[in-house]
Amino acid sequence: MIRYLTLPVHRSESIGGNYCLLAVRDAGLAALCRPGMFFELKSGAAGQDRRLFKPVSIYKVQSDEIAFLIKVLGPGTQALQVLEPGAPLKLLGPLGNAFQLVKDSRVLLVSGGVGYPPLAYLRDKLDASNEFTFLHGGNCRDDVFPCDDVWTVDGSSGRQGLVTEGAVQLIRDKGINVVYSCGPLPMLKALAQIVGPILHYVSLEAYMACGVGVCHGCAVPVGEGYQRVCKEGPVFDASLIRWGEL
C-alpha cells in the first residue's frame, strides 16, 4: 500500500561529508517497508512546492522509526539535508518491490557509494541460518560506512581500488552462492559478470520522474522488453537484465 503523508521529523544528523540522516516515525507505515523499498522525498519547508521529489531508499526501519540515508548533490537534497526536528517532510511510499530473502545461503554483498543504504537494511533483516559478508566501495573515506571489507579509490579508508577486485576472491574462497548489489551502474555491470551464473539481486539506480510508473522514464532492458525501475524494480535478477544496453 503506498501513503502520501507529511511528517515531522524525527531525526536529522549530518553523517560527515556529504551525507545525512532523516528519520520519521509512524508505525503504519514502518510496518509496509521492505529491505530493497523506497520513498520519493520532498522537503516540506516554504518554498518548496516546485521542486521534484527525490527518490531514496530505506537505510532502516527499527520499531516505528524510518531512516534515511542520503547523498546531498544538488538543490533538491540539500533542501532535505538543512530539515530540522519537527520540519515537515513529505513522503511518497514504500515504493517499488524488495530483496528476496534467502536462507541457509552463502551471501555476498556488494555496494558502491549511496548504494550501501538498501544492503544495510538487507543485512539487518538476513536470516541467521545464512553466512553473509558485505563489500562496500566508495571514491575516498567520506563515502563508506559500517562493513565487513572497505574499498576506496583513493585509498585514504581500507583496501585501495574498486569493491569488485575484492568480490572476485570472496567468490571463490567463500562458496558464495547468493549475491546482493546495488550502487553505480559501472560497477554493477562489472559484477554481474564477476558472478556469471550465481543467483544475484541487484538494485539499480535510476532517475526518476514520478517514481510510480507513469512517466516509464526509468525503463532498463529486462528479459525480452523493458520493465521501469520504480514499479517492477528496482530490485532484478542480474541474469535477466540486457547489461549491454545499459
Contents of the next structure:
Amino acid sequence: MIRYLTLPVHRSESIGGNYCLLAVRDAGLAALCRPGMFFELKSGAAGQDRRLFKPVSIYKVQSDEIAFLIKVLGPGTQALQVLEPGAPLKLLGPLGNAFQLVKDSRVLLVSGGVGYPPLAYLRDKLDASNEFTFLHGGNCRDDVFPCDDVWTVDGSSGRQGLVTEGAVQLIRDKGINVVYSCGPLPMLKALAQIVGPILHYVSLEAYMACGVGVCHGCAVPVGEGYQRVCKEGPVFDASLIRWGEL
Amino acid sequence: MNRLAASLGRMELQSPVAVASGTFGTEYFDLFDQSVLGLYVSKTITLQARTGNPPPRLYETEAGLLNAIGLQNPGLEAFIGEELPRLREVLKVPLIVSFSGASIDEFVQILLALEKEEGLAGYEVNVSCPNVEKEGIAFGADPDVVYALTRRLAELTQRELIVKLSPNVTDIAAIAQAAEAGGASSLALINTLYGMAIDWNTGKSRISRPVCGYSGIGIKPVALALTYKTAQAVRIPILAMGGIHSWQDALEFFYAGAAAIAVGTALYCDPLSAARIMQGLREHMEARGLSLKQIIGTVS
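Give me the form predicted in complex with its partner chain now, not the form predicted on its own.
Up next: the whole complex, starting with the chain shown before.
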C-alpha cells in the first residue's frame, strides 16, 4: 500500500559540501520501511507544485523517525536542501522492493557516493549471524561516510583509489559469499565483473517520474526485456542485468 | 444537479476529468477515489508486445518532462488475457482502450479482437506517438491516411472512437477534419510535442532517443492553441490535454473548446492532481452558478 503524505521536517542538517539530511516522524510510515526501499520526495514549498518528485533511498529508520541522506544535484534536491525543521516535505512511498536479507553469510557491502544510504540502512538490519564488511568510496572527503574501509579517488580520506580495488582484495581474502552494492554505474559495472558468480544484489538508480510503476520511464535492461527500477527494483540480482546496455 | 456532467461523442460522463494514456494505472486508486474520473484511458497497446526504448527514457527540463518510453506494452493477447480482466474488475468508470498499429490492417485486427470483449466503452486510436518508428506519428501526419484509417475502424464499431492527434504537424485542423470525416466520434489532443535536451558538459543527449516527447507545464500554451484551433474546425468533441496541472488550467481548456480534459504529467508532480482539479472545478462552478456545458468554447 503506497501512501502519500505531507509531513513537517523533523530534522534538517547540511552534511559536507554537497549532501543534506532530512528526517520526518510517522510511526505508521516507519513500520512499512525495509532496507532498499525508497520514497519519492518533494519540497512542499510554493513554486514546487509543477516539478517532479525525486526518488531518494531510505537512510535510517529509528523508532518513528525516517531519515534521508540526499545528494544535492539539481533544482529538485536544492529545494529539499533548504527545508528547515517544521517545513512541509511531501512523501510518496515507501516504494520499490527491498534487499533480500541473508543469514549465516560472509557479506560484503560496497557503496559509492550517494549509493551509501541504502547500504547503511541495510547494515543496521543485517542479521547478527552474518559476518560483514562495509566498503565505501567517493571522489573526495565530502563523499565519505562512516563504514569499515574508505576509499577516495583524490586520496583526501581513507585509501587512495577506487573502492572496487578494495572489493577485489576482500573477495579474495575473506571468502565472501554475498555482495550488496549501490553507487554510480561505472562502479557497479566494474564490481559486477569482479564479483562474478557470487550472489550479488545491486540497488540501481534511475531517472524517475511516477515512482509507482505506471510510466515505464525508469526501465533498465534486466532479463529478456526491461524492468522498472521503481517497481521490480530498485534491487536486482546483478547476474540478470544486461550491463553492456547500460 | 451535476454541474460537471460532460459529453464525449457517444458517452455521457459524470466527470470531465480523464487521464492521459500511458500516464496512469490503477495503483493511483490507493490514493484517491476513482469516481473523480469521467473515464479511464489505458496505456497504448500494440498487436505484438513491445519492449520499449533503451534507457535513459526520462528527463525533467526547466518546464516539463521529456520521455522516450516507446510504447512498452505486453501486446494485444496479454492485454486481453491478463490486463483487461483486471481492469474490468477494478474499474467503476468507463474504460477506453488506447491502441496503435504499424499498418491499417494491424489497427483493424486489434479493434476486431477488442470488439469481442465486454467492459470497454470505446477506443483511443493513437496515431501520434513520437517515440516509435512505424506506429504513431508516421500515421497521424497525413490527413488522407487518418481519413482512411478512421473510416475502416468506424465501420467496425458502435463504441466511442477517439482519434488522438499529434501537435507535430503543420495543420492539426486538417487532420482533425479528416478524422471527423472518417467517422471519429471524438478527438484527443495533444500528444507530446517533439523535444530534446543535451548534457552541456558531455555533449550527450539526455535521452536515448534524442528527439522524443515533451509534456507538462511548458506545452500548455501550445495545447490550448491547438484545442482552440481544432474546436473551430470540427463539430465532434475534444478530450484536451497538455500541461494541465490545476482546475484553473482545466477551465482555460474548456473555454477554448474542450468537452473534457485529461491529466498526465501533472500526476507525477502531484498524484492527487486529478482529484484536486475535480474538486476545484466543482467549487468554482457552484460559486458561479454555472455548469460546464455552458462555458465550453465560449472564449472571447
